[in-house]
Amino acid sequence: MIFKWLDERLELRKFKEKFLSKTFPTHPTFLLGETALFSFVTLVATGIFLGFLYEPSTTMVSLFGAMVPAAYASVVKIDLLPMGMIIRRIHHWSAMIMIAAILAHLLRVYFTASYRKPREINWLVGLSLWGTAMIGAFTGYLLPYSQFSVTATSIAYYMAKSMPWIGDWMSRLLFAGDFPSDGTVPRFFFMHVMLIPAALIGLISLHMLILIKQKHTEPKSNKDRKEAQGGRRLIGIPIWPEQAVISLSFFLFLLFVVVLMAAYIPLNPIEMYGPPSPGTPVMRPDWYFLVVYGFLKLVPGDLVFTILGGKITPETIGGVIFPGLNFLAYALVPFIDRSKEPQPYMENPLHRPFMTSLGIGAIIFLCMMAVAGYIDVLHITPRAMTVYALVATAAAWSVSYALLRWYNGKRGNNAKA
């Protein structure tokens, strides 16, 4: 009765026939996108809980007899609540998993050439999602307002300030004046709970709309099966109810994993670091910014010059130009590796020697930049680390390219025989 009543008013049956009957491919790598989506849902749910208890202010208040910023005091109180600390950890690890899942999804798309025509736009949307998710995690980094988080955020402040021509304006816009100021925490809180989530929801919606329009790519092994079934666009299972049940089960499993991580893996102990003070603790950013941090360590400290009145500093090179060129290179991938015909199938990475080896080389280079973030611990000089990074990158690219060329040559000879 209820369904009939709703169907007469909302035409639910037509909605089911048009959308819920669509086919979802069963390839396991497509769960990477669902991992990112479900992590975002968990972030929103836990963020609402934390938002009710967090105070985005640097006003000094009393906490156990000491005067500390209200933001810091509110986080300490959250940790003391029943389930407060575990929910804050779930929020943190969900953000880490979301960023990692988007990255893994992008790598899957790259190595299978699923960015080719007509999916170039969705590749750019995916890159934007990845960048926005990292910015969202970064804006949340400051909110505990501990000595650790303030020191970590100050690195980004000086990077923004180092932008030629617009650095002062940009840093004041993002950080509400000189950092740290009374307006910085409210500004970051607004970006973290309103601006960034709105952007993520918009990008996720756009990504899904394009995906529904263009359909998923498929393994090439599906080609013969499609022809036998009359040329259906996709081979898989209906979204409702089969895929819905699988997705719900996967979401519950993912939530179990996150809760397990939250129970056993602690966050930065803000009680140990304390509120902001003149001292500077030894710190390193989370893994998703470690590449930029490592590259900054390799840029010579005296490398300063001027272009058209704009001052270029090591912070500009490592914190602005380097990540900017990286994202530009990723964005240009579909337009460099062009294909004239639409590609409904995933390519085998082993059959694409140049692009696959290029991707392997890029991964090794970024991993070496992450290692560079620890050169003080490893007792390696910046010059030596630069040489190691270049040699490892060149070796990874050349060896993988040679092996893939040999493999494809052998495969071609076997096919002729």
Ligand code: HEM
Given for the second form:
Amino acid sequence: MIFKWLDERLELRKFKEKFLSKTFPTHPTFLLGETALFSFVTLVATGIFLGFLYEPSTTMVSLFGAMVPAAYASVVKIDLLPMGMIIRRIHHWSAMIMIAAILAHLLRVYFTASYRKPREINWLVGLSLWGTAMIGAFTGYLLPYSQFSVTATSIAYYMAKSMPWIGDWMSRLLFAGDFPSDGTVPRFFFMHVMLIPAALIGLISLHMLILIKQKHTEPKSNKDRKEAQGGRRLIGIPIWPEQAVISLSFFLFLLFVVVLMAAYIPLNPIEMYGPPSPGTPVMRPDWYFLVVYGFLKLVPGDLVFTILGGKITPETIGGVIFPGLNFLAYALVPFIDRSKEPQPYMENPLHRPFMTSLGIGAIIFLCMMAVAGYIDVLHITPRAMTVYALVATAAAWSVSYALLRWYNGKRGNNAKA
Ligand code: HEM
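I would like to compare: after the form predicted alone, may I see the structure of the form predicted together with the named molecule?
Once more the chain from above appears, this time first in line as the rest of the complex follows.
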């Protein structure tokens, strides 16, 4: 009845025939992209709740007899509300899960060569999604305005300020003046609740539109059946109702897991950290910033030089050049892969010694950089850690390459990529 009424006005039947009858190939790793998507939905829903109660201001107010910044006081009050703390934790856990899912999804796309022609553009859109999600998480760090928030944000402030030529301008744009100052929290709040979610919604929509246009890669096991059918349609299940039911069930399952985690595993207990106070305690950032944090610890403190009037400091190298080169290297992946033909199927990573061993080497290098974030507690000098990281990376790369060449030689595969 309602469908008929809407159909007469919006021609829903045409939409149903055109989009909902499409086929979705099934493979468990396709759930990684969906995990990122559903975590974003949960983030928005819980973020709306928090937005009604949070106060983006550093004006000092009284909280239980002590004078603290209003932002800090408002988050303590959220924690004291019925369901307040659990919603705050669901928000933070969902951010962590979204970033973990993005990384796992990126690795799936990389190792199965799903970035190959014609999907290079969607690889680049995906990378922008990753970068934007990281900025979203980072801007969220400051909002509770605890001791931890201020320490973590000040590292990024010095990184932004260290940019050659545009450092001063950049730090003023992002931090609304020097940090900490009264302007920073409202500026970060605007970015966190407006700019970043809008960019993520736009990029996710573009990512999905490109996916619909180009169609999904399929598992190789579909190859024979597809060729027997003339190779035109994807083999899988219809989007409506089968895939929709699977996706909804998966979303509810994910929500169940996040609620369970939020109920039992505390995250960012700001009452323990307390409001900002003089002195900078040693605090490590969340795991997804550890790579940059660890790399920064390895750059010699006296490495300062000038290029074309721009000053390069250890912060520039660790906080600007290192992440920039990383993103550039990932962006080049579809263009260094030798395959030029359109790729309808997922590749088996075992059949791609060069790209797979390159990926393994990169993962080990990044993990070693994360470990470098702990050299103070591990009592390792920066120089020794640098050597360990380089040796572990070279060993992982060369051993995996040799093993994969051997494996393919034994199977008689002429594996090149
Ligand atoms: C917020 C972040 C992201 C969301 C919500 C998202 C979502 C999705 C979804 C739902 C799919 C279809 C299912 C699947 O293949 O897993 C997909 C496919 C794809 N994604 Fe993402 N993605 C994100 C980030 C990324 C990143 C970081 C990359 C790589 C740099 C990437 C590259 C791709 C590519 C190339 C495809 C097509 C894969 C194929 O046809 O097999 N995405 N994405």
